[in-house]
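For reference, the chain that follows is the form predicted alone, supplied as structure tokens.
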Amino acid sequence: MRAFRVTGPHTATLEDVPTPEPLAGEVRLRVGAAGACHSDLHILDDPNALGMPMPFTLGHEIAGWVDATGPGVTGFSVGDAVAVYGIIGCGTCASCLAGRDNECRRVPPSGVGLGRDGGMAEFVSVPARQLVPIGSLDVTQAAPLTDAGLTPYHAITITSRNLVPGSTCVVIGVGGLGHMAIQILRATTATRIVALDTRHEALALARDLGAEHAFLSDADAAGRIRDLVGPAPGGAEVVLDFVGSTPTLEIARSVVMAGGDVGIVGLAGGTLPVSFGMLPMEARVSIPFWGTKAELAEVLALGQSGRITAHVETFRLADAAGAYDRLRRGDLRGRAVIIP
């Protein structure tokens, strides 16, 4: 079969590899769709720094159909449509036992497409416990929802104490995750949504998806938001930063209210000073990571109901390298999805 594999720093190629045979407790999937995530760029740039053994197949956002089951697998039949919960924890720490593999206390972040062979291939074998049925949801929708939908859903869940009617939530970055965050906020809360981005087309998309306000992310952005939410110590109840650069974190710090929440989701490598006077009193800063399998089931239910829709651009497996080039340039509108 063909697979798009990381073979070294800055090197990924389409290769012919053996079709995997599912081991005990595993299921082999015929891959229907695999999302290209911005975090994959960090893997491509330096897999050694992340401790990921090479070579391996990229793709941690996966949906497809059961093709074969390994020994001991029950509950799944050939042809079942499923999505993959990509993160794999140790399975024995307190967090994993509570279903929070994304908070595993014993192993660094790893899983399907994160060191273990992922879904940018014609077939992939995964532990059966990682599968979530998707019903009639199209695989090109289900695949990006496993991360681009799940991660903002988790970020919204852990800041939900402040997402009450009459509140304001600032979404910084209307990309693959940010455009899902706006929809999830609209579907699950009554908060006022303010979107920021550097691209006019992204701001237009934000308005189309339900943001009441959409501003350019520039030197005047914090002032525009302050005009809406009033002076400190008031402000926005929640700020979700899907960029994570120092300038965007400065905006977040400048507009969050006392007792508010700042969720740092983006991986741009910025810093946010945390000390008295640098943030409002009682403000809480979190670094949401992916989400739980139970939350993934909820995200897929939102997708099945039609209340959220991933905006995707599809690519053939042979064009996977080009999809990542587009992702790196920032000229995708939504999520790149590879169709093996």
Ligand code: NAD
Given for the second form:
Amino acid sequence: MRAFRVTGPHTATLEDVPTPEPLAGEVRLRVGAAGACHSDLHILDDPNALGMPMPFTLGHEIAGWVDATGPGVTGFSVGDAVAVYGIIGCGTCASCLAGRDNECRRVPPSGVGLGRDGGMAEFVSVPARQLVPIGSLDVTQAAPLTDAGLTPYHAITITSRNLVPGSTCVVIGVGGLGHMAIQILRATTATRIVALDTRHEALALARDLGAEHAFLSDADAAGRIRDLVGPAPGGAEVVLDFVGSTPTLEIARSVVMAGGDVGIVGLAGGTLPVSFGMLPMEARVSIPFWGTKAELAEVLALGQSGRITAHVETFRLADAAGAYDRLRRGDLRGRAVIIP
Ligand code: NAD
Ligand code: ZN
Ligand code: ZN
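So the form predicted alone is up there; where is the form predicted together with ligand NAD?
Now the full complex is given, and it begins with the chain already shown.
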């Protein structure tokens, strides 16, 4: 079968590899759709930084159909439509036992398409416990919901104490994750959404999806937000940063209110100085990572209900490299999804 594999820094290519045989406890999926996440670009830029063994097949946002089951697998039949919960925790630490594999205490962040073969291939084998049924939801929708949907959903869940009616939530970066964040906020809260991006098309998308305000993420951005939320120690109840560069974290720092929440989701490698005086009193900073399997089921239910819809641009597997080029150039509306 063909697979789009990372083989070294800045190098990912389409290769012929054996079709995987499902091991004990595993299920082989015929991949229906696999989303292209900006994290894959971070991996390509520096695969060694994350300590992931190479080569491996990219693609950690996966939906498809059960193709074969390995020894000992029950509860799945050939043809079942499923999405993949991508994080593979140890399964036995206190966090994993509580269903929070995204906080596993034993295994560093890794998963399907992150150090082990992922979904940018015709087939992928995954442990059966990673699968979540998707019912009648289209695989092209289900795939991006497993990360571009799940990660903002989780970030919103852990900052929800502040997302009350009358609050303001600043969403920085309206790409794959950010455009889902706006919809999830719309569907699950009555907060006022202020979106920031460096691209006019992304700001237009933010307004289409329900952001009340959409501003360029430039040197005046914090001032424009302050005009809306008033002076410190008031401010925005929540800032969700889907970029994570030092300039965006500085915007977050300077607009969040006392007691507010800053969620740093983007992996751009910026830093936010955290100490008394640098942030308002009682502010909380979180580093949300992906989400839990239970939250994935909730996001898929939101998708099924039609309350959130991933804006996707589809590509053939042969065009995967082109999809990542477009992602890097910021030349996509929503998410790029590969249809193997
Ligand atoms: P994306 O490329 O689809 O979207 C990024 C968006 O940010 C684009 O619209 C871009 O124009 C915008 N942007 C860039 N610089 C900006 C700036 N200075 N101010 C405002 N907007 C700016 O990327 P994505 O797939 O949505 O991922 C976003 C980030 O989240 C990446 O760093 C990715 O690695 C990370 N990520 C983290 C997790 C997690 O669990 N924490 C999960 C998935 C992705
Ligand atoms: Zn991702
Ligand atoms: Zn664990």
